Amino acid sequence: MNIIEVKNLTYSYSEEQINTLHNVNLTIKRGDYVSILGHNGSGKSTLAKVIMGLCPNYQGTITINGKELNKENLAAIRKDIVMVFQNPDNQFIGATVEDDIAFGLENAQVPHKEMRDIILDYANKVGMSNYLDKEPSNLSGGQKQRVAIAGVLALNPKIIIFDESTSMLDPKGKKEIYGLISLLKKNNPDLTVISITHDIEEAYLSDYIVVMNHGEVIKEGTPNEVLKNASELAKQNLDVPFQVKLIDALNKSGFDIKEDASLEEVGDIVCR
């Protein structure tokens, strides 16, 4: 079942500007992990903002969890969909990690007697239960994003959009967040995750990839379908995932490795 349907979406930030999004058609299945991939200025972040209801006056239709995005349904839709932003510092409100996770629950008018258990539950799920009394400013980049993720998970959304949420992290922090997303999907198969990114390695981990350029969807499919063509990716200023490069190099050297083989499987084949 599709949880998001976008039909003939066109959007411009002003009448004087050319269209930032042009005739975008997109469907996202419930429970999928989807990467929307593209270089800076491709329109991917604008698409996320429109889907979130942050950019009105678009042309076309958007349906989220069976409800058309409009003024009447906006409040209900925002209970289903949340966003984790690029810079976690921009999301912190509370003086402590616990206060910050509690902020969204307070806005949702969750009774205070229920909040503590919810905060502990989601802090534990993201591995931050030992940091509840810490100031967010004293955390690492990866830890800050974990707290931001706990805050949105506590609202029990059906869809989470990560808007370039690993772009400011070091490799260790990125690996932590990729692992956390995989764990969240494993524990909640119905949770739909959308990652707005230009990180090829992250996109390779997702179920489905949508490639955008100049406000249009130019290619979509599974990671193996989209990322195996180096020349096409280069035209979009995108690289090829390390895993794809490795398998291609090994196959040219005489190995016979499937395109979707994991690194563990590649290692087993090479070491035989």
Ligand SMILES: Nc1ncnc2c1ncn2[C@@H]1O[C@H](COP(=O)(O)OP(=O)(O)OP(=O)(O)O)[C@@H](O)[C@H]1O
The other form holds:
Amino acid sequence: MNIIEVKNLTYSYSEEQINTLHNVNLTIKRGDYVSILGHNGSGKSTLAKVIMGLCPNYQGTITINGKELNKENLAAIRKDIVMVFQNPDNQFIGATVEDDIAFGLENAQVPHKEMRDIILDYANKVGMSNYLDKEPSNLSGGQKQRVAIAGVLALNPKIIIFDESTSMLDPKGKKEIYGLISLLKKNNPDLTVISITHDIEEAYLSDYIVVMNHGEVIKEGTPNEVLKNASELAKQNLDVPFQVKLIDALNKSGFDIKEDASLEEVGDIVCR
Amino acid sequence: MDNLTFGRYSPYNTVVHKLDPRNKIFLMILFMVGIFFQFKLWSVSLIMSGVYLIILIIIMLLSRVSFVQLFKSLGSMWLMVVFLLLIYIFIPTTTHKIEPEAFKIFNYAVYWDSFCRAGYIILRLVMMLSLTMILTSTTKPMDMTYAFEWYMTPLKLIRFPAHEIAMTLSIALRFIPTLLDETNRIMKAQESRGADFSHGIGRRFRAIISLMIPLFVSAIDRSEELANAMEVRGYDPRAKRTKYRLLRFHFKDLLAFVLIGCIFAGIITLFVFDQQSTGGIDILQVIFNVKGF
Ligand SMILES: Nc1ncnc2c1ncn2[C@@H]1O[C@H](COP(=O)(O)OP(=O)(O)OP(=O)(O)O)[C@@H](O)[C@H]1O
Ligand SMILES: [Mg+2]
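Beyond the form predicted on its own, can we have the form predicted in complex with the ligand?
After this comes the whole thing, all chains and molecules, with the earlier chain placed first.
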């Protein structure tokens, strides 16, 4: 079943500006891990913000979990879909870790008695239970990002959008967050994850890939369909995944390997 | 950035720390009002100041407020001291009966009385300062905003945006360290481009502009992202919200309330009697009428 359906979406920030999003059509299946690729300024963040209902004056229709995005449904839709932003500092709202996780719960009018347990539970899930009373200035970027994830997870969403949430972190922080996301997916297969990223290795692990350019979706499909052609990816200014590079290089030096072969198959062929 | 350390919250676990912030704010204001009651008789003023000082010192010891920090921050008060002294010396009061002359500056008589009055005012200011310091170093800034919100709640009836103001305040507090970091970073970046933050007023002024503009731009960017993040988590200032932090009035709050309340009642009683009294012994008079002083 499709959890997000976007039809003929066109959006521009101001009337003088050319369309930031132009006639975008997109469907996302429930429980999928979707990566959105595209170079700087291609409109990925704008698309995410419009879907989140943060940019109201768009043309087209957006349906999220069976509800059309409009003023009346906005509050209900916000319960289903959340977003984690890029900068760990700018989304830390509470004074301490526990207050930050509590912020969303307070808005959702969770009774005071239940809050403590929920906060502990989600702090545990992201591995921050030893830092509950710490202030953001005493936390690393990766830790702040994990708190942000706990803060939105506590709202029990059906869809999470990550907008380059790892781009300000070092490789270790990145790895932690990826590990966390895949763990979340494993524990809750119905959770839909949309990840806006420049990291092609991450995209390679997802179920579905959407490539954007100049505010349009130019390509979509499974990683094998989208990422198989090294030269075409390079044309889109996208990195080429290691696996694709490897197969490309091997084929150039005389092997005959299918483009969507897995690493094991490649190993088998080379060792033969 | 050093003066920012004045009255910064120090995370101990004393009785004073555990008091309800609403109670603390109320009692502090009560104490301040008490301190600023003006008695007719110098003797009463002196004795009461002594009493206040003793109470203050007890509270400071109880709450482990650092005396060193207090004295350090008093150092920056010297300008005020000079100012007050000048005012009291050159605007002599005629109401006081006794005016023993201290010395003369070019035929202008300077009276001991001026020094005493200035000293008395300064003493009271110092006491106020230590009171505020006790409050701020034993109360988390966030608890303070919760308390303010609570006090402003009745104003909601006349559509006063109490919650919005408290939320703005708490976010401002939350972002102070972030923006200080940013300030340092921009300063270094601009210094590496030749901005001069340490020499000459003109150059410094230009350097500060080169600091302020990027700082403002980044703060506005941040605020936009923050607003998005808040909205995503379902924040609506007009909607009803539950609270994670509840303020609780404990038994020790009641104790503190009764204690300070009694002292305040005592002060008022004394004040009323003092205003009615006409004679009495004035300690100052006694001291300065001693021959040879
Ligand atoms: N708040 C805004 N007001 C006006 N124009 C904007 C705003 N935010 C983005 N834009 C413009 O919209 C276009 C798309 O921006 P967007 O942030 O969606 O790109 P992106 O794909 O997320 O890029 P990046 O990879 O750098 O994050 C850009 O040309 C940008 O200049
Ligand atoms: Mg972006």
